[in-house]
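As a starting point, one isolated chain is supplied in structure tokens, in the form predicted alone.
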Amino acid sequence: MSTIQFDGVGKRYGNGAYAVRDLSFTIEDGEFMVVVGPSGCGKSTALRMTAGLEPITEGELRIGGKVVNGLSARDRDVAMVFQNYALYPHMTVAENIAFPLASRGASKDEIARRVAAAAQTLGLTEYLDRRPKALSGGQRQRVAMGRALVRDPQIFLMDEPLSNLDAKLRNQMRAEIIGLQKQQGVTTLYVTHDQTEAMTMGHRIAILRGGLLQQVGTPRELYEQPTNLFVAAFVGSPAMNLFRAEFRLTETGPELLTDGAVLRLDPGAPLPAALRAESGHRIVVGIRPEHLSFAPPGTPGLAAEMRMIEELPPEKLVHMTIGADTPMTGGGQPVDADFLTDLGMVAAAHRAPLIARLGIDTAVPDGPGVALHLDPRRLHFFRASDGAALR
């Protein structure tokens, strides 16, 4: 079983600062797990600790059920693909791919057989006699993957392998890596800062922020059920719309109050139980751009001001603003300034931006003032004090 288990794993430096703290999750045998997060969140450190290139200072890391904290990188039976390819410029493609086998003293016949098989799998057969400088970026990355593939490892580790490629090559290489991992069935830990890579490639995704694990789940789980404000704002492009409002339970039903305007929700709307405990408090409300629509004429809606329309066939993005409420507190407690800064929000009255994703032929009302329809079933609610999802 080529599982990877992080059990309270941490990396703490001599000055007391943490790069990674209390990391706990399991990558199952044959799973493609993507670790994603902003720069400096600890994702590359987590991968380097898995590879044995960075010492673990807290917790235990198990590969195949065996604790590997004290094992050298050479003894962990993992293969790593780096961002910068790390090819030897004086060697041919065949020699670069064969290097790990030659280092282990494999026979010439075995080396020839494995190199030929890897080259065929990666479409490199006709380039085996060339040197890296004669290859494109995508071909060089294939060579780096071939070098990892010939080792027949327990684990593939990939550290932002596509970040040096242009957009077209990235799309192509994403599909090739997905197909290769599915064909080989090798447990894979893939690190990236690109959420598109994460959402399209991973069986599951682990999101890090500031060295702490925020959520682990399938792409759909992260998109539809974010555990906090950070995940909600990080996953999705355009990002989830977020605005502040006071939530109230009244005799006529639940209401959201923002900038003096009242948005009444259907009394029968399926609201989270945890939300009801926030009655009378300010919360953060979220809705995905594709779930925003214009209210039919003469029906109540959330007042918004039109700012700009981007036409991106087959859809268009309508940029608007709504009135924000007064300086935000949650249950009488000050707002966490860190996550507000991350989200581009500030603890002061302002106009909150909203984006609606609509079909290219959707009619847009004339005039700067519009009314928006918010389906209560599509709303996300978050506690203002700590950003936790209210479910």
Given for the second form:
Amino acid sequence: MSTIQFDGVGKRYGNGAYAVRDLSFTIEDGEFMVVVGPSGCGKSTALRMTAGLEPITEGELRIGGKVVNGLSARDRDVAMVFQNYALYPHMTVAENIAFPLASRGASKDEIARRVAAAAQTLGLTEYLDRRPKALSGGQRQRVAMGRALVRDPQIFLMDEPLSNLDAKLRNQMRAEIIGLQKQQGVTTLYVTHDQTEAMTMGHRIAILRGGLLQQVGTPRELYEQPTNLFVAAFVGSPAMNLFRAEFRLTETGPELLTDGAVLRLDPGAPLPAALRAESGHRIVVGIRPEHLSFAPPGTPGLAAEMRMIEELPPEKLVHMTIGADTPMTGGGQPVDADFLTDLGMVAAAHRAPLIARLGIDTAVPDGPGVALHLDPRRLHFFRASDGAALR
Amino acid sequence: MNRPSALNTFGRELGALALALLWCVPFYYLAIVSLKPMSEIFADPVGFPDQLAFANYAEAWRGTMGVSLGQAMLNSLIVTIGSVVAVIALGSASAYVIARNGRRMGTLLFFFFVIGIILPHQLSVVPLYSVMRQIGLVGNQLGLIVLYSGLMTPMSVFLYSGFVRTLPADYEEAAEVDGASRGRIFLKVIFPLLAPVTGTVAVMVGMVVWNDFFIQLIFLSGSPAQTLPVAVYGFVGEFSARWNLVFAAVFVSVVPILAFYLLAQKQLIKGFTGGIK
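Could you switch over to the form predicted together with the partner chain, since the one displayed so far is the form predicted alone?
The next block holds the full complex; its first chain is the one shown before.
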């Protein structure tokens, strides 16, 4: 049983600043958990605390049910792949892979056998006598993987192992890592800042921001039911469309009021209970790009201005703006403004950008002015004050 | 277009050759004087000898004060190799601890060693001699190795710690996660990565110890452990100096260094110019 349990784990520096705060979640035996977040969110610190390279100042960390706070890295039985691989430059590939075994006093025969097996698995057999500098990026990455899996550790830790590879090789290695993890069945904690990597690799994903855990869930849960504005905006590419509107429950049905425009929602549409309590307040509305469509002629819709069309077969991205504030420019109570900086979102008062993802053959109406149809069942609602999802 | 550039190269090489010849003048002088009989040295110092007195070498080889030149050379080798090994071991390990320690403690230790570089060791010769004689370290090779280790370690710590600071901590962290102990991390991962600076330290210490005269004269003269510089000095008497023998002995003492350089030329140049690749 190689579970990893974070129980209120925190890292506080001498000056009182937190790198990670009150981290609590469990990684099940054999699970591939990806920790993702913008730079400086504490994901690498969390990984290093798991490895034993960074002291834990608060809470308890358990590996296989055993508290490991006081254990040094060498006694935790974990294997780690570093961002720059950290291959020993003066050793050959074989010596690099053998190092963890030799450090634990394995016999020469056993070392030779296991190094050969690991090299076989990773297609490194013909490179065993080479030094790391004579290898390509992808091969180095494989050697780092070999060093990690050669001694059957309890858990794998990976710190952005694909970030130094070019796009094509990254896709290839991504598939290889997923395959290896599945084959070995070792509990894995994988850290990345790339949400595409997180979505494609992880059984579950933990999203961190500012040292705080935002949400843990399967990729689909995060995509479809984000618990807050940050998760909603972070997961998905292009990001979820977000704009501010005033929510009103009127006799004719629910309405969203943007700058000068009223969008009437279907009276029969199922709305979250928490949203009804927000009637008369400004909220943040979100909709995924693939759920935006153009209103058929003659039907009411949200007025939008066309900006440009990006063709990316088999789909196209239609960029528009609507007369509404972004979560950042709404005035009044600012939504925790930092996260927009974290996400690199642009602020322009009273003009919220929207992107629609359409099939490449979908007809787009002429003219700069178009009307958008928003399916109320596909809308996400967030409280403006703290960004929490209204459910 | 090739002609001028070839001419240019030829000119440059000729210049370099002339400069190299200039460097050879002392060696010519050394060789010539070492082969002259005593009577000719002052009569015609730079001219070619009328008679080649190879007997000078035989006499110089017999040495002075009962220690042959061969024995003196062996003593020099023992002291030099011993000191180089000791300084590399002490310097690299101390520098690793200093460079990887907390900022305050690391700086404090670093300055402790820097003071060692600044203070002139000649000041401490008298008390050192007295202490070393009491503990039986005068007149033997071990004493000199201990002494040079103390004198040269600060400089090696200075060189090593600068280099260790440029090494990414990832290697050590990877080794730690791989289950290696502190000692194993240093020996198997860090020390091999320090090879370029180890080469520099080895050459620097080797040159200083091999050529040093002052300390060796004070701590070894008259003992069977006397080294080459002391043995050579033995030919210089109070009233007369047998320069032909001095030069012959010096010529012999240059040979091991020259041989070492010729053998290790490639590695030495790589060591001085290389880094981590």
